[in-house]
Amino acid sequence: MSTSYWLDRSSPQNRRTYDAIIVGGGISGLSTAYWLKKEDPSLKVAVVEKSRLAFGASGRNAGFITGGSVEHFNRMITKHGLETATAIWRFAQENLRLLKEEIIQDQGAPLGFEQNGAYSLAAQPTEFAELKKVSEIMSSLKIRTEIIEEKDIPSRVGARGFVGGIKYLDDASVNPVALVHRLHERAGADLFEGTEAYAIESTSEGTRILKTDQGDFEAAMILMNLNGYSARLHPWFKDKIYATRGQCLMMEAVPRFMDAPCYANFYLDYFRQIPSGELLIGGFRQVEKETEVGYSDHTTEPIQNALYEFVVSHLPQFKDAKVTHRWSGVMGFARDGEPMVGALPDDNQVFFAGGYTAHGIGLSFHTTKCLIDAVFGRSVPDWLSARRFG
């Protein structure tokens, strides 16, 4: 973002003074104003957002809770090694116990919680047998799976065109929108919406001042929580997060037959019937995926027109529905596939927390929290850690 000299509103005279300033709205922002004001409530915490409340990726996604990260777990044991890969598992199980425990509590049915698991679905052999050694492997180390063979998807699922998958049972989906306010609810932050931070400043004091198109903002320190949008707002991010567009259709609602939410295509393809009946897909980024990069958030005929014809194919209870929403979202995709959380490494009083990889809801909250400790000088994992590209 640039400002010109007509449209700048800064000035000591209209500068506003916090203990910690977030730059972020969407649910990376709004945990970590949670985790921090309740590591102490007599903090002055604002929340920075160009647009409004979840208006990035938070609210562009499909609204899955789900265990470890982008990839199979076999997958994550060749990337990582077993124990990380198991640490990584465990650390998005902890996300969902902490987010239920601290924040969905008793409003699961306004949020649009439902804990009903998650399906890893084949089309293939191949795959089928890949996912049935993933089950085997995760049912050693007591992450609860269920295998499930071609002749009970129809029920299960409604869908046809498959040989089989697995179910995850400890996942979850919500209404990611009203997550997002929920937490904004209980954080107790201020919140400045429609205002754009384009740079950030030391001054002679040790503070730090955000600029922003509203005017400036000065604090003790800034968290940024920017994820696919980190780059535009410091260069050091511009090899180790990349902004990835991801596309998402919506069908009207038919008399509810799924029972939990489904991937496909080693994790590539989603979708879901959320609680009124609609239809959720996204995905098929492998239709283009040397285009699906950048900031802008625009949909694309080849994607949409292979959302539509899997939904055809595949889901027959919807071929009559009509499409009533067609989107998209930039996400922040890591350079190894996993969020970081640290301080710049040449200003150790902006901190930040990004690179969820398309595992946003599955990971932030618990991401922010260890976010804080980094703050206060406590330890987190090493796979989190940005101290890990050097």
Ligand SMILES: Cc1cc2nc3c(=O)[nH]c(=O)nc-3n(C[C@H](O)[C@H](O)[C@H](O)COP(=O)(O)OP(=O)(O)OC[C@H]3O[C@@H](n4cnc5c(N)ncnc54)[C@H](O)[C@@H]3O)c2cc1C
Contents of the next structure:
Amino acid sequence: MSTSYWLDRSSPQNRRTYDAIIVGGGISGLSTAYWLKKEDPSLKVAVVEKSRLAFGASGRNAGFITGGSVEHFNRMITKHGLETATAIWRFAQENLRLLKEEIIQDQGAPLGFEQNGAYSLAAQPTEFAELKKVSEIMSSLKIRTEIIEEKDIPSRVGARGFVGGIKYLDDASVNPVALVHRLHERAGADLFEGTEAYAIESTSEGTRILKTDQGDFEAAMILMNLNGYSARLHPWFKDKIYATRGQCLMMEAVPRFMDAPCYANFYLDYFRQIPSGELLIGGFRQVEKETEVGYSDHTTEPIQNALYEFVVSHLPQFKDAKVTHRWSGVMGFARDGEPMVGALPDDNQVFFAGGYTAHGIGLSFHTTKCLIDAVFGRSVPDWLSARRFG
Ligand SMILES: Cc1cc2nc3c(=O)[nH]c(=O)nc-3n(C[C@H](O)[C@H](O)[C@H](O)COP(=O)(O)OP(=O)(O)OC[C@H]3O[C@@H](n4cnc5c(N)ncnc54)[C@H](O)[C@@H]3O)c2cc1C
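Next up, the form predicted in complex with this ligand in place of the form predicted alone?
Every component of the complex follows; first up is the chain already shown.
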């Protein structure tokens, strides 16, 4: 976003002053607010959101709280080595533990929270062979999984056309909008919806000004939680976090038959029957990879058709059900696939967390805890630190 001289001069002149300003009202922004207030309850914290709470990817995702990453663990080991791959997986497990302990507590039902595990299903024997290898490695690390043979898939999740799968026994799922609202209640920060930030400036007193279409905010520090939108506020993110679109559809309810959410095809596609019995299915970016970038939240026919055809061929229980919703959201894919926290190289009072690469529900609560560690001068894991980009 840019603004004209005339609009800038005509914006509200009353500058609002805070100790910290968080930009972005998604799960990452509200988690940051939570940890910051937990660190120091006396801090005056504002969250600035251009639309309304959870209007970005946080309100448009599938609600999987997944362990690890969006790659099979054997591939994570090839990419990072065993030690770092294990650290990333344990980091996600800790994300879920922290969410349960700090936010969900014993009030999971209003959040649609369920911890029934999650499947990754293979349509090809080669992928199933990888999953068996994953299960072996995980058992040596004491991470709980179960191998599912082809004959058992229909009775577990009602799906046809898969040759086998793995179940991650500790994964969970949630209503992501309800979760962001709960985070907001627990964080106790002031929320400014309908407020779009367009620039960050420094003052001679050493504070920072966040310029927005609703006037200026001043604080000692600014924390950017914009994920896919990060590069629109600061160019440093242009070659580090890429705006990438994901599409979904929802089908009307049938009696519940799936015992847990499912991924398929190397995490590219996913489906789950939510507690009401409705079916959410998403993915198929691979159909039109070139168009699935940028900031638009439109849906496209080829991907929506692919999603529907998947339901017809793999989930016969839904063949007569109607599609009730179609949507898309903007994700932030990191250059190396892992999230990042840090301060801008040219401004150590502007911090950020993002690059969740389709995995922010499973990673952002713990990531933002590390962001607050960075703010207060404590160390963060090398694989998570934005210093890895130099
Ligand atoms: C279809 C889909 C399915 C997904 N499924 C899953 C899943 O099952 N599990 C999982 O872990 N992850 C999933 N993800 C990814 C997950 O949703 C994201 O990683 C996560 O929501 C990122 O949260 P965030 O708060 O960082 O970003 P966002 O939720 O995108 O929040 C950024 C906010 O910033 C606001 N904003 C943007 N620009 C400005 C500005 N200039 N000024 C003020 N505010 C601004 C936006 O309106 C937005 O609300 C999915 C994503 C999509 C799109």
